[in-house]
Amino acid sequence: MLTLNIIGCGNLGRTLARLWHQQQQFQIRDLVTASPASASRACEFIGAGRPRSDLTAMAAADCWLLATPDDAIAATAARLAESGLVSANSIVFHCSGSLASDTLAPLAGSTAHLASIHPVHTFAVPAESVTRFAGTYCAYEGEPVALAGLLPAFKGIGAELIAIEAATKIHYHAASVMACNYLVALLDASLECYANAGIDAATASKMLLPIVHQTVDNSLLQSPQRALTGPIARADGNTVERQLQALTGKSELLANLYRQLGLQTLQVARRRTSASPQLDKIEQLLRAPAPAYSNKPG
């Protein structure tokens, strides 16, 4: 069994570590966090791994995940490079979704294996992705070594594999933050549209519920066009002006989530349906400058 070091094992890498040890897909050997106090918190929750307190007192390792956030991955890197823990053959991954595997590029000379493995999963409570993440689907690249060792361990652990290319790899990421972080975002903006008419968070959330459930179940299982409903959808323009006026009087942000939100909406209308003169109005609506509404009562 091939034996693995992680260097900061947040939500992600504790996550993919106990799964890989209750599955037996990798040996979990040293673990590098913020503190020695949170890497041995990680080891307990992994059920495995030693804790260490800089990634200096790692010992030798078949495989490395790199599992810092993104703007630190290509320091970490070099420091590791630097190191010269990482021997000839070792493969060095990451799982950032925006940054391809060239970010190990440090490493290059060490004649580690380089790959970056993806899972399209929120990570938000381990203890939950534990036991939700066979399905997930991961996007990888990276050199065919470090891919030969590292797609059977994902799949042993539940992960639908697919390739992606490196240099179109932004755009995959940019993908999965709409869907899932801006998600959060705009469940947020709701509840505070719902404040705004006198309704209490607790209340709104449960009223939200089953329509979001509902909304995302027809988009991604049917299509956009078919999901589509409400004041676009039936190009009913006086509803949109009216909104539209109202969110400028309490908040500038809010008008402009709902401005922009309306021109991609209106994209998804015109798909399913011929171009009318009412939807043309609706984009002039949409697109005019937030001034033009400031004096208008709501």
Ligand SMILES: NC(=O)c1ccc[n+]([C@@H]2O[C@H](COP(=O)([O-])OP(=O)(O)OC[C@H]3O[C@@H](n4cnc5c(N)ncnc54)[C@H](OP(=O)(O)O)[C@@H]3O)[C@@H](O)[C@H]2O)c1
Given for the second form:
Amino acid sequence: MLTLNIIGCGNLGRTLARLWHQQQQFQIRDLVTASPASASRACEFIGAGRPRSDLTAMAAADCWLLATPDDAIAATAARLAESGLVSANSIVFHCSGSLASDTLAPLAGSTAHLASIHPVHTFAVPAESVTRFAGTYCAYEGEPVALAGLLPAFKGIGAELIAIEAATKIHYHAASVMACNYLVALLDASLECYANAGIDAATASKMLLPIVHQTVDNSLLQSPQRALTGPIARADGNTVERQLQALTGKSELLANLYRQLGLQTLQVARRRTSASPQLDKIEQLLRAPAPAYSNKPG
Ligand SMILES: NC(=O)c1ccc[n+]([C@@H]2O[C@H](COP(=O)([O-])OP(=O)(O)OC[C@H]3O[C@@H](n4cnc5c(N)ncnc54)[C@H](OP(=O)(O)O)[C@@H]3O)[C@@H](O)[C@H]2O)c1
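Could the form predicted together with the ligand be given as well, to go with the form predicted on its own?
The complete assembly is shown below, putting the previous chain first.
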């Protein structure tokens, strides 16, 4: 079994390490985090590994996972390169979605093999993630020798593997930022609109839950154009105008969000209804500068 050292062992690092340990995919060796106490907690959670106070105190290993925050990966790779700890033909990888394996460039001069493998999973609660990881898509790129060592270990804990181009990886990551992080922001904006209508967050959340689930299911199990309902789908320009006017009176941010997402919604609507003068009128409304609405009575 290959040995694995981990530098940075927070939500993602400790979840994957516990799964690899339980499924006997890697022998977990040394762990370093920003604070030594955290490394000890990570070892307890994983059920294996040795907490180390600093990178320089780590022993050699076949594989190295750099699971620090993204901004620290390049500097950590540089420290690892300087340490001389990475032995010939070992594998170094990270799990960032926005960065490719070239972030590990400080190690490129060594004989190490470099890769990145990004799980499309939210590791907010490691104890839950260990039970839900199986079936997670993991996008990989990097040197063939590194991938030959790493992909079986990901497969062994239930990952679905998909190749990605390093050059376009930033678009791939923007996709999940839009779908996950921005969905959170969108729901927050929706709750703000409910509050403007005098509906409290707890009631609004209960109202939204079924319709949001249904919309996500319809969009992804069928298609966005099948899922789309509402004023833009019906080409109800007056409703769009009144909503834009009402939001402009409350919050510029909400009004701008409504405009921008309205334009994306128009693209979806146009896939169903080719040329439509009503949709052209809605586009003019959404593209009009804010003052055109804010002067009108609410
Ligand atoms: N969380 C997710 O849902 C998710 C999903 C996919 C990919 N990823 C990727 O996984 C990686 C780790 O993310 P995460 O969410 O697990 O982060 P995290 O929970 O914040 O954990 C980061 C870990 O790095 C340690 N650390 C910070 N700076 C360090 C340094 N300079 N040297 C050594 N250790 C350092 C922290 O130490 P302390 O414990 O002492 O603070 C912590 O253990 C990132 O590349 C991220 O893009 C995350």
